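Have a look below at one chain only, the form predicted on its own, in structure tokens format.
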Amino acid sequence: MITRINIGPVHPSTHGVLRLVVGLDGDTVKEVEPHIGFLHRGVEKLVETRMYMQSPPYMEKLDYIAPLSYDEAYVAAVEAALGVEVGERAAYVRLIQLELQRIASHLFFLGALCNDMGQMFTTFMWGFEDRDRVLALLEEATGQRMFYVNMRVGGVTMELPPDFSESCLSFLTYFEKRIGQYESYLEKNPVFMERMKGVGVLSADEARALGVAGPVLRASGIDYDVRAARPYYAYKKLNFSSVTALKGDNFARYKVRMLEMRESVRLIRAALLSMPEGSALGATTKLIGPAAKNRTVSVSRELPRGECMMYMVADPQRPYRLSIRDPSFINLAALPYLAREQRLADLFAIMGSLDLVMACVDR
């Protein structure tokens, strides 16, 4: 007989406010059903009443632990509606600050995944302490610690301190170190490894046929990642490689993220020691821009958490429709068959290895 709970609409391991009704046999769960909405605020409807650089502080409340990322896609398709290209010093400079913001997420994730799961709360402490550490880079490239609305079209609108590329390259050489700290304490602790391995798989033939994005999608093998098929700025210059996993459960999720801070602390350094001189801003930013020379643009993203395109039906001072397919939403569909026939503890565990952000599910 199944017996079906409430878990939510506020609760701690729901990183936002989200509903479960979750269907239980003993202890083993049967079903999930998610009911969102919440948090919605009509984001794809506000744009349409504001002029195109009016809108990047909306983008960036999408996702609060990594607003710049939403920032630069909305912007990367106005870019694409008004035919404007991105200078070669700013792609560079967006492409390091979009790594640093993909580091701070991870980390936001580690630090969660095991405060989900009730136990490591020093992995919790080290990994908000190091992020704290990323902040304080972006903070120093854009003036904002959170919320930046740094991007502007055709490139950015602070130039890099003189002395930025001395203190993240010092952070960088820290870091690497310190994802082999990270990894060592917890795949050496018994129960975390208990709680990953083997717990909410998904294969990759379900995840094709699910849509899932990111790390969830290349946590089941699925070698797809926008910076490689599909490269912008200056990935394919610097040599950018997918990082996969092939058992799809929650350890997979979680090595898939650890190798991805490998890989962006790589792409960072290489970035800096290579990135040519000139000027990284971009337009001033008007209300009023010019005619669209793109009526419909569609715009693809790897955002830490997974793909994002932004399409945008372009009208000369505003978009005329904006819809963005959000990778949080599209991984949440696919708890309910992740969680089947596990226990009801082990929940909590395979919803953080989603590392979902409802203000991005609830647009």
Contents of the next structure:
Amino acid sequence: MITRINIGPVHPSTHGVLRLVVGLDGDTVKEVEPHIGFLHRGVEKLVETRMYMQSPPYMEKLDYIAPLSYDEAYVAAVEAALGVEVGERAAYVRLIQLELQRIASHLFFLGALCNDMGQMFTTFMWGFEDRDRVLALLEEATGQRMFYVNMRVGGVTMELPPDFSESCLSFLTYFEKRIGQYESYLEKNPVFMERMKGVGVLSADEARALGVAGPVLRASGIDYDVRAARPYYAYKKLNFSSVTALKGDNFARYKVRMLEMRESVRLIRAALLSMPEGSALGATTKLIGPAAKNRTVSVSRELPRGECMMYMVADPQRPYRLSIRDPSFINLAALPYLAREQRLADLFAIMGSLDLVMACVDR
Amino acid sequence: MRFERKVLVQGLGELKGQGYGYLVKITAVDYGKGLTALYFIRDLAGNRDETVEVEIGYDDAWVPTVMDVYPAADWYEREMMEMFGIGVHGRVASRLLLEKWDGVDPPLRKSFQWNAEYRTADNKDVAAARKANTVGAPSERQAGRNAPLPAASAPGATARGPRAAGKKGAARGADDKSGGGDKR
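Could you drop in the structure for the form predicted in complex with the partner chain? We only have the form predicted on its own so far.
The next block holds the full complex; its first chain is the one shown before.
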């Protein structure tokens, strides 16, 4: 007999406002029906009413864990519509900031995942402590702590401070050791491992058919990372290599993100050491550049949660239509398949491993 | 690449056979003279992208479902139904995804009226209820966040104040029709 229980919309483990109707047989999950839309603000419609550079703050609120990445994806679409090239130094500065943001986001993922799995609060505190160090670096670089609005057409708002490189490098040295500590601490923990290994398995074919994105896709053995497949900025020059895992279970998804943090550390260090001279500044907000012609652009970026595609039909003054392909949206759509025949207690471990942000699911 | 509506499923199936096995997104654009549904597909191994466009008129705004070809289309199609009012034929009827928008004035169409009114399918009930002052707090209306209100009796008119209340009514209606998760 199937018992249906309701979880959410307000629940500490649903990562925002998400409601799940779960059908259970004993404590085995037979079906999950996600109800979304509690945070739907109609951002795609709002963008149509604003000048190009009035929209980045809206974009940042889509993903409040990694706002800078969304900001950059949108501004990249605007740049493509206007036909503006990003300066050489600005490309490096953006890459450094994006990778720092990725580390901050993955640390948040780690903390939230361990918290979801039953009060492994130490990891949560550790993760937040380190995330705070990254936020401090980003604050140095952008002047803001949470919502940066740091991207401008062709560059960024402000130059990196003179001592940024030094403080960033010392953080990277510290953080590299720290990743090892996380791994040895978690992977020796039987509670953690039992709920990660072999739970929520997604095969490569299923992952392709369900259209999942980012680390979830790569954890199933499909090597597709926008940074490698169609490199932007300096990813090619710095020899970025994407991270994949094979098993497609919770552990693989966790491990892909841990390895991605290591790769981000390597990228930032390499970028800091080989950064070209010059100016990284972009146009001021009022200068929105030459009027965009009626053309359509589609720009893909690898956000911490997966691939985001901005499809924009441009108009001279403001976007005629902006369609956002969000990674969390499609990863959440895969949850009913992942959770089937799993234990109810593992449902939140699976959800944690998807790293969802409800604000960008609903848009 | 442009497809006629009637060959869409077949065409996508052929493209899938050529390696385009990954659906990136389904969305639509309202160009003012008609709607265009867009299917972004990708060949992951060969790193190729393809966009399939289907033009549809406002009068018979529907597309066939592509869920048999791409199972990932499920949520995208549901979102398109709600936000563009484009019907998707041939699939199991599902609960609307985001806001249970009732199909009047799909929000992402250009004909959507910004400051005007949220019109619900059971508009009469909302108007009557508002008249009886059971829906929508009068103080909210008097706060003057919006232009003067149209008369309550005007056809298809609901003021901004009771908007939330109107929405609630619509949501309930949608649930009743679909018999979705809420009822189980």
